[in-house]
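Only one chain comes next, encoded as structure tokens, the form predicted alone.
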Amino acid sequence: MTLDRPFQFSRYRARPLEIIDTTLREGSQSSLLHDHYKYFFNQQDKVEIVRALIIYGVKFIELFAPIVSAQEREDVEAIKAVRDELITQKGYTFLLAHVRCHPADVESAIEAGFDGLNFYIGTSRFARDASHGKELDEIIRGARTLIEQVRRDYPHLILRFSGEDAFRTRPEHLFRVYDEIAPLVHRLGTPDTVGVATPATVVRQVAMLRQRYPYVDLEGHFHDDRGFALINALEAVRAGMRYIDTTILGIGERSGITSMTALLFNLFVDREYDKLEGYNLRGSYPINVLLASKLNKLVQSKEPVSLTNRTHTSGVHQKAVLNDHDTYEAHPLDQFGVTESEILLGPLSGWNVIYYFLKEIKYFRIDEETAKEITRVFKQRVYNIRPDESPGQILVDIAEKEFKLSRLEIPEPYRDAVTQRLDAIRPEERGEMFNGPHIR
């Protein structure tokens, strides 16, 4: 079956991949906010996050419908202001309201001046039985009537319709609904609301929908309940899906959804460069750090674009990284703003990194044999480390107090810099410093 081409949106030429960032909608449902006693993003948080997203190159940002609360209505105005401030620099960014198929949601979003409406209603048996209680015919009748009215009265709005829990909706039921709605909207969403999809089912779903609705763009929203959010999004993009919902750090309801920077990072690694048009990839790590700071936490270790992806604790790894970081750092994270490596001192560290730390960072006069002896003492001592101590301080104390090592005299401007083999550099050349890995 094919449908007539729907109305076209003429204000913007869509790129091969469009991120619809939903950090301030889906991400606001993350339990991480509660874990850190924050509970919600305040207006200043939202303004800073939106500014960072626009500078990063995101053109579509999803927010709650203002009907959610008076505070949400106020926040939309502040967000619109920062968006308008950046238009001359970054071009137009579209604000989309996440709305139920309910006139009150729609009215609140239109009054607030949103650029588009992201309609949704549950289509699976679970949603029909336990959520809204409507059967398919009632869903179709209500959604079509409302969307037709919006199309007639507000033809400039960007419209999307999603059958919530699409991957647990029988295909024939999903088609019954989408057949009626597809001619009225710009995008059809395929949300994996409870994270049941697998890469294979995603590819099949995208293929079916592209064949049936060839003139409507598809949008994916993949939850991470099974740990598949990222791979499902990648497979959807490769199968021809243009729009993907993401959040910064992948935060969201339960286990979250697809991470924006992880998705773009993997497309880069796989050389799918056409999908990266317009995104400021070097801003990936800074934007992750920004959101992590809002959550009062570090960028989590599961996030590919993180310093932990360049952090080494094993002595074997540390030695190799000192010689050639590519040995255990296979991916171009520097292209995504991770410009340092980090080596963590601890009981797994070998003498090579301890030698490097004491010689190149702390400027001790030390030879390799002495470093090996200090390593043996350190490995015994570090297992009894106190909360107010650090492994680095333990090493310095051992070097100074037990081995009576002296230090090189370092000019004041360079005392805190990381150097390499400074004792082999002529005094007149010591101003030319070399970067090394960060060790702590």
Second form
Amino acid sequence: MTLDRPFQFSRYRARPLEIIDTTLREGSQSSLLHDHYKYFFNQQDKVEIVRALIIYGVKFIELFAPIVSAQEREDVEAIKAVRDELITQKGYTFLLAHVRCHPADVESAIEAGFDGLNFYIGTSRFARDASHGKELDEIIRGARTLIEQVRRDYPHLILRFSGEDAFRTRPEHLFRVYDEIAPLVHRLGTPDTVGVATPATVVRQVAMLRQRYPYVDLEGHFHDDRGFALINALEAVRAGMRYIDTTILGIGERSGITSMTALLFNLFVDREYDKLEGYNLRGSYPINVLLASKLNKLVQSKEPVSLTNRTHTSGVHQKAVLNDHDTYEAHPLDQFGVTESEILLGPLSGWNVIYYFLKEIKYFRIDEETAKEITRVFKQRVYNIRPDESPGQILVDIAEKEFKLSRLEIPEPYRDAVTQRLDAIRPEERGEMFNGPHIR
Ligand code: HCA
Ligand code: CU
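Let me have the form predicted in complex with ligand HCA next, following on from the form predicted alone.
Following is the full complex, with the preceding chain placed first.
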């Protein structure tokens, strides 16, 4: 067994945290694509996603090996063209092919001009029995021969090896394989393929691998079956893992993997700023929206970097947020591109927000007592709302038709300029950062 320092890839000095985006590989395995009559990202989707990732600051992008289909092979060409176009502006981004330990996968990736190969093979009992049927010695022999050959013939390639289902592989088995492969690769992956890991087992696994393979960088890949994909990735980063696989919105096989923006947002909240070097954090919400639009859905409500986390529905919250949004918004989401805050009118709204809405946004001449009365009427009416109505429209109708309120006449050009009650917002947050809540 040799555990020498491996060869280095010289073109790039890795940052404290490198995201390996796998939206177009792992993410393409998401059932969400199949729920929307879409089944795959088309070439234009892929090009737009890759462009957004590069602009966001991602330096490693994983794609399927082109052997998967003729279409994949063509798409790699288009993706490479975008990457090349952005090099002068954004630096180099490495394209990595996800390959089985099969010569045909490797050949297809090399032919397509990939910068690196992410080898994987199942090492757990399950994979050995039910998937490829190979025993450990055979796995080792096959992988070693292939990787040695690739290193010899293509020394510029960045190589990674993952024992799939590493968290259900017994440590002595994992060591037997990794001891042989570690000297040949730049990174060792330790994927939690079926989402069984916990923060505690992740910390243990990272410590164990760091101790045994001090010269090889580690890569994590955490599935969300238990809802732990985010916390596991965070713990792994804290324990010294440098490379983390993520996807935009965390999409992937079954419940997916760690969401890229959720991970970076949490590192920011925990003040791990060194890990955020080179990421354009303000692009977080826009990149989530981009992917959600490709899936024909909204950014999901459980996503930390979402408008949902700046949306308020209950009367108590709405009143407080109008005075100081920090009351129910603890995190600097505006720095992650969620620059608006939203108040949704509905049966839970109180008179404060209704007063604000009718007076400041709809220009009614109204006093507080009238607003309270209108609120009482609204709270009855809104329970019978029709699909073609909005709560805002019901309020305007009540104010106009039942209470016969008149409105201020504001000349057209000035209307947009006076809709926000700026005195409710702290001075340092005025301007483009925070324009007051958007009410509807
Ligand atoms: C897969 C499995 C994988 C691979 C991860 C890796 C996993 O879908 O092929 O190559 O590190 O979760 O184990 O995504
Ligand atoms: Cu996976």
